[in-house]
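In structure tokens, the next block holds one chain alone, the form predicted alone.
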Amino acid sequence: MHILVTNDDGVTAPGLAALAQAMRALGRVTVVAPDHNWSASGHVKTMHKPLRVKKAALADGAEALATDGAPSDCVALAFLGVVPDKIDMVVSGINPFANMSHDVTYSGTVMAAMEGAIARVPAVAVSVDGAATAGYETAAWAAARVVSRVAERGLPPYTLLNVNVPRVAVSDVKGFRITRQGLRVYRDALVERADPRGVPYYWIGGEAPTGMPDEGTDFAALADGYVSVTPLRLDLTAYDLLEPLREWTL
């Protein structure tokens, strides 16, 4: 199995090195990652400038390719020919801080995996609940468990798995739960400042977001000490609204 590994925190991020190392136990690994941090970049396709690719090294010294494009660009470049060999799976992460609920539309980690799903290849996004200062051992272990099952069972076309791992030791993980997206509560605030010429500029700040730990959700699984595995698909159609909208006689 040939696994493409990427992330949104940059090629030197320790979570990327931990993920690549875990994936090497399952197959051949190629790493294509951004040359700088693209957190909260969402699903990007760079078309207004050329993209550069260069050789780089992971935090543990392993070989990688780095590009000035976004995480989703990394995957697109790989499939378009930067990586000449056939790719069997895309695994993205390990992202510090969880990516749950509405986060998935902002997350470069998840959207890199979604680019793999667009290419009709099984894809997995992996995030860990907590700060980047702690280790990634548990998340790497969980990623290997999930990816090995995907390799055995496969995924339907245009789908991916979003995996969120509690920040605990492997021995303290209570298990795995298949979950749905919960409700994220954002607490963003606008911070307005002025530059030396008196012209206003803005930061999006505020307190860290929270979530509603309703039963069956990704939030509840993490809160209870379980690894959350949420299946996602590219089709965003609100099927329950199709018939009501037809009654509008537009």
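Starting from the form predicted alone, produce the coordinates for the form predicted together with a further copy of the same chain.
For this one, just the chain is written down, with no partner chains and no other molecules.
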């Protein structure tokens, strides 16, 4: 199995090195990652300018390729030929701070995995709750568990798995839960300031968003000490609205 590993925090992020190490136990690993941080960058396809690809080193010194494109560009470039060998799976992470709920479309980590699903290979995004000050050991362990199962079982086309790991030691993990996306509670606030010339500028600030720990959700799994595994699909169609909308007689 040939696993493409990427992230949205950049090629030198410790979470990327931890993920690549864990994946090497399961197969051959190629890392193609951004040369700088792309957090909250969403799903990007860079077409208006050329992209560079250069050799780089992970935080542990292992070989990698770095690009000046977004996380999803890294995956697209790999499939378009920057990585000449066939890729069997895409794994993205390990992102510090969970990527949960119905706003994962902001997440460079999840959108990099989605680019793998668009390329029709199984894809997994991995994030750890909080700032990962306790390290990436638990998330790397959980990623290996999930990825080895995906390798055995496969995933339907155009789907991916979004894995979020609690910030506890491996021995304290309660288990794995298959979850649905919960609802975010935003706490963004606008900071307005004046620059040295008196011209106003704005900064999107406020506290980090939390979420509703409703039963069955990603938020509830983490709150209860479980690893959350959420299957996502590329098809955003709200099927339950098709019939009601047909009665609108547009």
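By rigid core we mean the largest C-alpha set that fits within 1.5 Å across both forms. Bear in mind that the values here come from a model prediction, so they are computed numbers and not experimental data. Numbering follows the first chain given and starts at 1.
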Discussion item. Once the core is aligned, what is the C-alpha displacement of R197 between these two forms? Give it in Å to one decimal.
Written reply: 2.6
